[in-house]
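Next up is one chain by itself, shown in structure tokens, the form predicted alone.
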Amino acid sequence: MHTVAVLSLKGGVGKTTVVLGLASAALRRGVRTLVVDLDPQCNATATLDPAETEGTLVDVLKNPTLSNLRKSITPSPWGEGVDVLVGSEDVETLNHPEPGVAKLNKLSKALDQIDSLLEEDETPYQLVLLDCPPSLGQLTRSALVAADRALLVTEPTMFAVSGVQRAFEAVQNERREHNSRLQPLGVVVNRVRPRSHEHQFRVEELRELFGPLVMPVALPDRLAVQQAQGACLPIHQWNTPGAREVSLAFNLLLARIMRASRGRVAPTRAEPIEEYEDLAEEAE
């Protein structure tokens, strides 16, 4: 099982959009996925549109038992293979600024048990996506303790670039202090307009700062993303030219995640998009 924390320490950069796009690509490829909605805004839960549950993430973080997990995880109507650990606005009450080790480990303890919820003939989860809030309290730090990889999301703007620098430092700190297996998967640049000189400048700035950690594929700024989310549908089912362009980008991004999760750590050189095209085609 590959567990990926998706984070940014600046709000509004499309972090949840990336989680939902990856879940959509995983659904198309047949990768069984669990989305864990740690953001008190609960946008991932709202878009995945699950049925009402007896429990939520709040119950799981207070007491990570199998019983609470069973009450809080449910299938998404998106299709078989995408489940949700349902979020709640009340999870903000657990977002302590200085949590102790016991609090930080509760999400990890819960995720260690999720395969026990499945029937003997059910496919185990292959991908867990942790949608983090845009703050560095207990919720985001718990995700970094539980994750194998951290995917940083940014936009090509000055303040967003600053936010991703702080997020990268947070990943490195958590790796040193609590989770030695955690690796920065990379930086994905969202809502890019190729004809914008400012966007191109910021993308180059990111490459200077993070080198090959900047993903070779950026996510284009397309209205189809908001339209699909408003309709509570996977982007791969929103049949417009813009949606198809974004879907291909998410296919490529998922392919890179799955390849990295098979044992590769952070890249040591810039890798062209072509290396991932064969894997991306499998998801179409």
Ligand SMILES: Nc1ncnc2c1ncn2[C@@H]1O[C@H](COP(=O)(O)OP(=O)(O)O)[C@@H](O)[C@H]1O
Contents of the next structure:
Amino acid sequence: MHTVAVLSLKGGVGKTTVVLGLASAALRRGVRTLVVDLDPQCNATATLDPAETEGTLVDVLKNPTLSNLRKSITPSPWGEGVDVLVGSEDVETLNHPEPGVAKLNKLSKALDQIDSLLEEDETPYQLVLLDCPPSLGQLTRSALVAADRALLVTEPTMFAVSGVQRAFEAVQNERREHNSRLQPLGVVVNRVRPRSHEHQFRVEELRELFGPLVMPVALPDRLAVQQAQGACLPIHQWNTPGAREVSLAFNLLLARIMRASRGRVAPTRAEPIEEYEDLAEEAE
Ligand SMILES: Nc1ncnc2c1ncn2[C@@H]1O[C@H](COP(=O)(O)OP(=O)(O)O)[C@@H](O)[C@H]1O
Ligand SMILES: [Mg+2]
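Please give the other form, namely the form predicted together with the ligand, since only the form predicted alone has been shown so far.
Next comes the full complex, and the chain you just saw is listed first.
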């Protein structure tokens, strides 16, 4: 099982969009996935649109028992194989600015048990996506303690470099202090308009500083992203040229995550794109 924390220390850059896009690609690929909504705004939960549950992440973080997990995880109507650990506005009350180790370990403890929830003939979870809030308090840090990979999200703006730098520092701190398994997976640049010189310049700037950690796949800025989210549908089901373009990018990103998770952490710039072609074809 691969557990990926999707973070940025800034709001509105596309963390939830990346989580939802990857869940959509995973659904298409048949990769059994759990989305954990750690943001008190609960946008991921709203778009995955699950039926009401008896419990939420608040119960799980207070007391990470199997019965609280069972009450709080439910299938998404997006399709078989994508489940949600549902968020709650009240999770904000658990976003302590200086949490101790016991608080930081709760999510990790909970996720260690998720396969015990499944029936014997059910496929185990292959991917767990942790949708973080924009702050670096207990919730984001719990995600970094529970994850084995951290995926950073940024927009191609002039503040991207310092934001990414701070997010990498947060990852390194958690790795040093609480979670030696944690590896930075890379930075995904979102909302790129390929014809914008400013965007090209910012992407180049990120590549110069962070080298191969900048994902070769950038996510284009397309209205379809907002339309699909508004309709609570996976982007792969939104049948417009813009949606297909974004879906393809998410297929490539998922392929990269699944491969990196098999041990190849630091990708090289020269990686042949052919390896992704079977995935690319699926987005056609
Ligand atoms: N690639 C994109 N193209 C168009 N709109 C986008 C894209 N990425 C994000 N958005 C929109 O930007 C807003 C903020 O994105 P979101 O994923 O919620 O950010 P975060 O989770 O980091 O706060 C949402 O309305 C989302 O639909
Ligand atoms: Mg969000």
